[in-house]
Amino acid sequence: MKMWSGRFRQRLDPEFERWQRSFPLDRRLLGHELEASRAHARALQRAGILLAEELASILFGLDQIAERAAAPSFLEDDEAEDVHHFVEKQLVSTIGDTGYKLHSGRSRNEQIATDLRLYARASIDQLQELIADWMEILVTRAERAGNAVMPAYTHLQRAEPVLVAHWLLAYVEMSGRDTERLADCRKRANLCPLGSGAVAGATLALDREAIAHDLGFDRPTVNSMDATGDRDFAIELVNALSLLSTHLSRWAEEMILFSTPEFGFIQLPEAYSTGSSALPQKKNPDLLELTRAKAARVIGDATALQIGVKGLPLAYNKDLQETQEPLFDASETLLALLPLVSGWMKAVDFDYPRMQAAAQSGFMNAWAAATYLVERGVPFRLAHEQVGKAVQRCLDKGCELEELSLNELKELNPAFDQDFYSRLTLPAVLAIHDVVGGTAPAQVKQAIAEAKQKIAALRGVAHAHA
């Protein structure tokens, strides 16, 4: 029986039932309502709706329905329009009609929106502890490379040489940066949509601070027709997915670069990777290159959810249903990405030796050579342009800044002088960058275990949410 056939003579066309059925994707969302089903039951028995029995019989099918649901052939079923139609056959079909008192005063509408609240707020809890899972790889990597040094790009131009911790820490940064916005996503969505009925707020007078506090949300929504409309949480939760996916794009773009023979800075893991079927010799990135694609992926979910509810009226339509995919589809991809991420990382090798000679060749220690001006009392753009032309002189011989003699410096500058040399070794170099956020050693070591205070802090926050 439909949930709504009373209204109605005529049969649904076959084809278009089948065609408009949730059911074959809401399913994941089985687990959430059958907890939001067991705080409504509370409610309507505190409300005098339900009988005490009658509130046990219910908890009591809820809970075998739970226990089935373990069996994957449980959850086939051509009929259930959706998860909640699915969950109301279920129960009457284990103890009766009492089954059917479970929808008094509630709607299919608040209920999806909070299982869907449910579902963003466990999708936030796994992806926090995933992605400090990710950091403290990048932080244990940085932590094993020591004082080994690589060339810093722009414009993927050599710049300046930094420590390969340096590096790796950046993207721990980012990653940082992505779990505050999924905690601030985490804050809006933990909010509770039960009791706000169809459009309009429950017919019945039930307790919507006990039924928000019993599921764990910080409190009940304010707005009915907000509430039942309102899709901006996971909006939000997919656009900062996006955004994650973008950085692991961004990290994998790398790895594929520094992993061809024209960088050779990486090998990249066999167990992550994959060979031609046609070139006996290769060694593809595999994993690296369906990152890029994943984020491509995510970030279309992100449109996708924006664009369908941006000529919405108040307050539920059906479109909002399309909105389901695009979430669990990007929740769902970087749950499974970056467990893959973590492992590749921690099984790639680097090359520290090859790494460190590209950092000394190319001029990259043509700013601290212009900074020795300065500290000398040259103005900047002066000590510029004549490490400029030390360079073009050094590019005309086919030598670097530290094989010119001193009398060929000092008719660029008489500034110049023998210790000009020393500035300009590598260490000197990483050591002139002393400051917050620099590459000089000191800098790098302390970021680290701020990094890592960071990480333990992200984790006793996941470990609450538990």
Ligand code: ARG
Given for the second form:
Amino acid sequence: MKMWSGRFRQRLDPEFERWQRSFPLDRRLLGHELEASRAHARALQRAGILLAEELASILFGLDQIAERAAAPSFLEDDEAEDVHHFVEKQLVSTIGDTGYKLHSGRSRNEQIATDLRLYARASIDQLQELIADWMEILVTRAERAGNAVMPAYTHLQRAEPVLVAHWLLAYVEMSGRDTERLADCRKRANLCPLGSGAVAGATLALDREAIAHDLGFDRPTVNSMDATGDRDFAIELVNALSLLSTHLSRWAEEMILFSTPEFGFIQLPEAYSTGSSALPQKKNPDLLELTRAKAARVIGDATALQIGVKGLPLAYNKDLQETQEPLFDASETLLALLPLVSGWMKAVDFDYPRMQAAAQSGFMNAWAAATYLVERGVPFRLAHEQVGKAVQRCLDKGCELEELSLNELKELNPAFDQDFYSRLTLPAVLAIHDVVGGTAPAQVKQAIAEAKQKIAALRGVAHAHA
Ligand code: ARG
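Moving on from the form predicted alone, kindly provide the form predicted in complex with the ligand as a structure.
Let us now look at the entire complex, which starts with that chain.
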């Protein structure tokens, strides 16, 4: 039986009927739908609508459905319009007409809003754990890199040497912001729409505080029109995920570059690469390429969601059914992707000697050279110009700054002295970046310790939510 057929004289066009169903998508919400239905049933009993034995029978029926759902074929139903209809059908076929009492005083509009919030909350909690794993592997690799050095790039041109650990910690920082955004999003998602009815609030005296508490929500939503028409929580989550996937995409792009023989900084792990059917020598960075492409997809989800909502009058409109897919797609894309990027990061080999060699040429000590002059009272702009001239001379001669003679240097500025050469070595160049957030080894050591604390705090929150 349909949930709404009473006032209709004609049958639905069969093609339209199939096309407007959401069950193929929202059947993944079954667990949340059952949980929310249990809470609603208990509230109905407290409000005097269900007898104790009716409640017991409904709860039994809902448990039966949960059990049967373990078999995937159970969810094949060509008639169910959506997950709400499916549960009603199953409940009635299990316990008889008492099953129809469950829908007293509630609307699918509040149910879908509730299920999607439960889904968003569960996704956030799983994602936080996976991001913590990802951050942890980055920090472990940073620690293992010790004082290994590599070039840092600006404009993709060699700029200055940095510790490999410093570079890896940059990604930890991005991911840390992602976790903050998700935690923030969770706060607003974790409110309970049940009791909002179709648009104006339930018509029965339901204890909304109790329902919210039953489902682990912080409290009920405030306004029934807002609650049934709102998808901000989904928009926020998917936008947070689009930024998370953007970070992973930048990481993937950098790894692809570094794996080319032109850079040669990393060896692609075979377990995460594939070959070419034509070119026998090939080892391709498939995981990284797909990571880059998944970002496009998630950004698309965020865009589709927000554009879908922007023109809607209050409150529920069927357009909102279309917010399901981008929410599911973005969440599930990242839930699948994060363990893979962590696995990749665990497996990759860094070629430290090559990284170090690359960090030692290309005048990456030029800023340090100018700083030497600044410390001797030379105005920076002039020091910059003079070191620039020294670089020019090196380019003509085909050498590095430290290979110029003291006489050549003194021609540019008499302030150059013998101690200048010790300031151009790799360790000296790293050491002068001794500020919070800089690449001096002591600073990086401190940054590693702080990153570990951040991850531990994240695990603590995850534990509290579990
Ligand atoms: N399947 C619907 C959705 O996802 C549930 C709400 C339907 N409400 C309605 N009045 N037709 O949005």
